[in-house]
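Here we start with a single chain on its own, the form predicted together with its partner chain, put down as structure tokens.
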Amino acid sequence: MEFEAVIGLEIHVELNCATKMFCDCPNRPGDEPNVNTCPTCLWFPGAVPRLSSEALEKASLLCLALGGELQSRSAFDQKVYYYPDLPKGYQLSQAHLPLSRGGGIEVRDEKERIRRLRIHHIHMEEDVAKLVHEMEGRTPISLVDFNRAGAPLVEIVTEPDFRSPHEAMEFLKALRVQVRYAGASECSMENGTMRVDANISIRPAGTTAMNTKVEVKNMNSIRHVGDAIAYEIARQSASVQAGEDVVLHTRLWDPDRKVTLPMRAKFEGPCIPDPVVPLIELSEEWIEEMRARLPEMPAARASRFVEQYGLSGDEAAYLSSDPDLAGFFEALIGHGVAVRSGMHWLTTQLLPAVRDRQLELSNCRVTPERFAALLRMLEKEEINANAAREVLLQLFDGDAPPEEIVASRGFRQISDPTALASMVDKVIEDNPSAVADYRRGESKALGFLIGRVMQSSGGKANPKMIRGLLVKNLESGSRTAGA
């Protein structure tokens, strides 16, 4: 029998707010354990939670970026369960009245067809503390780090619209781009700012049944999500074909063995309306204000790039896939760099160099301003491409303006015709056999001769002028020889 998969995702995104969701503690989970805590997030008696306006704003921007409809009324509930990572004995989450309903993202399926994958709702919730299990001699102990307790999260719950691992991965990539544009989160599965659970069931292809699903957790990259879903579809298909029933349970992805394994599910408690955190009422004006705060989103930016800069669709989509990259590109153009060379140097030289150094475009020393200054010198032929690559490497190591590096390190291109002419003469004199080859019609020889001149100039000669001088000399020389 042919099976098709029915997949839905639950995606937790940690908002990049300065503070936690209900207190003023810094939202820096990675600090020394338990330094970012206070009577509220440790839930001392007498504490009163206060919803951070930044969390509400960033969550709302995220919802709008994903096409969600912000609800005029939403509220927090208590998800009740007892666990040492939960200071209150419940987690504040929006179970009954979520912040946003609807929304979705368009992706291309395996056959390049556009598929719109729908979002059911998006709600806010607070994160829990982190548990660390250790041995003290032969006694197992559990340590709790409350830095993360109360960190602001949203959970994006999709419709079960996905049919393949490919669609899930494409959805997550597109979601990450949208959320980064909204400025709400880095959305990195590797760093734990995006966590994905997948609900997977199978059914005979072409039917509409909704069968028992299995939840898979613990994927640490978008790749893992795809692998885990693919494994789970195969596992369920095999067991159904063997006549076994699929039972509702939770499984963990084991990235080393590339399998999913059953886990003991955490007890799911009831959800009670929280009597303390006030109802959230959003006015039309406020929602419009948030909408106005959204930047130009990736799809719109890509089509503008095609129109405004004459980029190809693929180039525009690539540049727009990351707000920092797109912003850097536009800043280069703004600083007077030509579109083609800006695009070329940014993607083939700067980006690989940034990645090599494990930096981010947004936090490295090569600012658009400095990079543009370098590229302008290249365009004006004050330096050649070799020199530009050399200077670029030095831009990473200091803050000196590129002009200064070019001047002080002697990178300036030699464009003085007299100086170049004497170099050319010398090379022609020293390489008679290459000259002879050229005159016999072997054009490769010209490249060799240009290389020799470049070498004798210490890489600083203007390659275009050398070529011109060489050709002129060789042509006239051949005429002389033939006379």
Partner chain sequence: MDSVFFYRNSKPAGGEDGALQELKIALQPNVSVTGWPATAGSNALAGFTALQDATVVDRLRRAGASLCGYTVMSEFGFGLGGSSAGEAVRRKIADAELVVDMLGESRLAAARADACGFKPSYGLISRFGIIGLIPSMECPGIVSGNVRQIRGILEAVAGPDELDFSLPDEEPLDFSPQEIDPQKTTLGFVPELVGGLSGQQQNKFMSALEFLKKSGFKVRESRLPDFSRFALVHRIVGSVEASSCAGRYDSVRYGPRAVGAKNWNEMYILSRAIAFGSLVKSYLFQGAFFQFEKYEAYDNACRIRAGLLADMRQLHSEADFLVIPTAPGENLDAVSLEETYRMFDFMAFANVTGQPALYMPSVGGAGIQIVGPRRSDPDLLALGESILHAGRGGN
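Form predicted together with its partner chain done; form predicted on its own now:
Below: the lone chain, stripped of partners and molecules.
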């Protein structure tokens, strides 16, 4: 029997707000444990939560970026369950009146067909504390870090529209880009600011039944999401073919063994309206103000890049896939760099160097201004490409202008025709066999001779002029100096 997968995602995104959701404690991951706490996020009796206006604004921008419809009325509920990371016994979430409904993202499936994968709703909630398990020593213990307690989250709940691991992965990639453009979160699964749970079931192909699902957690990369879904589809298919029932429960993904493992029975505690946090009422004027704050989104930016800069669709889509990359590119062009040169050097030289150093484009020393100054020197043929690559690497190590590095290291290109002609004559004289090879039609000999001239100049010769002088000399059969 052939089976079809039915998949839905629940995606938690941590908002990059300065403070927590219901108090003024810093929302600062990475600090020493339990330093960012107060009676509210420690859930002391009598502490009154106050909703952060920044959290509401960033959550609203995220919803709009994903095509959601902000609701005029939303409210918080007490999601009741008992666990060590939740000592008050409930989590403030929006179970009944979410902030936004609808929305979706278009992706390409395995056959390159466009599919719109729908979002059911998006709601706000507070994060819980973090459990740290110490398993070494005589007695294993679990410690609680309350720095994360009360951090502002949104949960994006999709419709069960996904039919393959590929679609889930493409959806998450596109979602991450949209949210980053909205400025609401960095959406990094590796850093824990985006967490994904997948609900997976199977049914006979061609049917429409909704069968028992299994939830899979503990996936810390988009690749792991795809692998976990693929494994679970295969596991459930094998179980059904063996005559076994699929049981509703939660499983964990083990990335080392590449298997899902049973975790616990699926538990849904009661949700009751919270009596303390006021009802959220959004006016049409406020919603339109949020909509106006949205930046140009990736699809619109890519279309403009094609029209304004003459890029191909693929080039524009790649540059628009990250707001920092797109902004850097436009700043580079704004500083007088040619479009093709700027795109080529940005994508093939600067980005790999940034990644090798485990930096971000937005916070490395190579700013658009400094990079543009380097590329302008290259375009003016004041330096050659080899020198430009050397100077680029040095831009990461200090704040000196490119012009100063070129002068201090003697990188300025030799473009004097008389000096170059002398070098070319010497190389031709010293390499008669390569000259003969070229004149017999072996074009690669020209590259050899150019390399010899570059070597004799210490890498400073103008390669374009060298090529011209060599070709002129070799094809005329005379020496350059006498031409």
